[in-house]
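First, one chain by itself in structure tokens, the form predicted alone.
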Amino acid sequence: MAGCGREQGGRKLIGFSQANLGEPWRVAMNAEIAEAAKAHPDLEIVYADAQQDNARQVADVENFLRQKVDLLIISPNEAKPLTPIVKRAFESGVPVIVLDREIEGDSYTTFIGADNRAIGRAAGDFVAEALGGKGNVVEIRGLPGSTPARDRSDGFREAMAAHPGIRIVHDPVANWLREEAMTQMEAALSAHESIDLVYAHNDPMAVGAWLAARAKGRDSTIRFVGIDGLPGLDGGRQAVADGKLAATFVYPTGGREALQIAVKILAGDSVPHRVTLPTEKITRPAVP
């Protein structure tokens, strides 16, 4: 964590509690907040990385409260374990922006995130069309206690319910991480001779599955779908352009929006209780 408390001169102190920095998407979120903050020299932001540890994240928030932050931004590792500390912060008078992953209840100032259930349904519709309504699918899931993993799965399975010819034959957990997805995909490949498509809850897991399939010489017979759609050489957009992924669905980090909302809150302006960010499907352009 950087920073050691409120500086003199009237600067406002924002504590940002991040679930982890093991996912490129979360690194991009931090970078987006830092970039947006450059336009606001009256703000000081201190960062904490919970490293996918609920107890550590609770301690991070408690530390922020001891520092008497003027506002808390939190992207919870898991909903249930983080709900009490977020509620405590909010009820103590600290404005709270919950970013990306939800908590239980509504004891916060603003939630910012995309509709993960809708993204899951959109991914399911794409998969159904890509497979012509028939085939064997592996679903690689994110951290089970996180709301995006739950909603991306529920939305996907809602779409799949309309296509009985598509079977989800394997649905391991890889906790959002590429290396874990590689290991889980190796097990899926050993267990199933026929896999037509892999739907992963984020792009790093989708690419990890692709790497495992390529190592077994099966990447050309399986399609891979992810979520995040980050730009850059290591992002999902490039993976689609390179032919590793058949599609990805953009999941905005919300970093810029979080900073914008924070500025309004600190200025005493009214803000919405929920901000739903847009998504879009990214596929490779058709080759003429």
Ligand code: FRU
The other form holds:
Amino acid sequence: MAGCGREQGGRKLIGFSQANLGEPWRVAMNAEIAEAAKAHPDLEIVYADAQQDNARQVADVENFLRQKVDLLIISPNEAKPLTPIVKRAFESGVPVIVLDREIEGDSYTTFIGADNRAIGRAAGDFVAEALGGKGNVVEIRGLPGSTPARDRSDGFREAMAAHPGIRIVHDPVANWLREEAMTQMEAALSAHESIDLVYAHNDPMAVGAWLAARAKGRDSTIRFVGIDGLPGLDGGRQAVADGKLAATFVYPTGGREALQIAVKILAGDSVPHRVTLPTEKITRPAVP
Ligand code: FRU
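The block above covers the form predicted alone; next, return the form predicted together with beta-D-fructofuranose (FRU).
The complete assembly is shown below, putting the previous chain first.
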């Protein structure tokens, strides 16, 4: 017997609500899900792009619920505004997989993502070593209401607490975006004559900061560290290989794992409440 979902000739419908498709990392996440779905012709996936807009993402999920999806996958733009609709979906009996960014509370089937606090700590350890325990750091933050921005900062500051010789002299918000990071870095460069390193919460912002420093002829005296480590020509791995970034930390999109867990849930198998994905430090010698 089918559950409460809409089945068509035995096919199951999955709604995937993406926070935005303006960032390469999210395009990669969608591609991973689509690729993994090829092995499951019994699944139909409908995609929605919230374009960084919380209200739009709420409407996307409402729309999926009206379509009676059998399962919801969501990568929420920000935690607080998306929590009520995710809770409503889950409590109405729709299994929910939350991907990468978290919501508040516990009303979902499975959360899949890497440990952002641990990544922040690992970045902090790298920074401390690279600076020999002394120097001025600019931290460029992601969208404040998204949990990775909070956790990547908390973990980084935990690591920094052991290194009083390192000062975070500037910590602007650039909302995960390269262009905003360029603007914020221009301000940081004007305000601080001495900057030794930039820690950005993702690679696009780290590269944006590098571009701003290069425009002022200061790129060779500052090191840049990011997170994501996407493969491909525009990805963070290449930025490390090119010497723009000193390091990046892989942040898997979890698209493949989300589809695997979805298949299990739809088959009635039990699944873990939390799946923690691994990270990896990428520095120059490690790049082929
Ligand atoms: C893309 C992105 C990634 C980052 C992740 C955090 O929207 O900004 O660069 O690692 O979201 O949720």
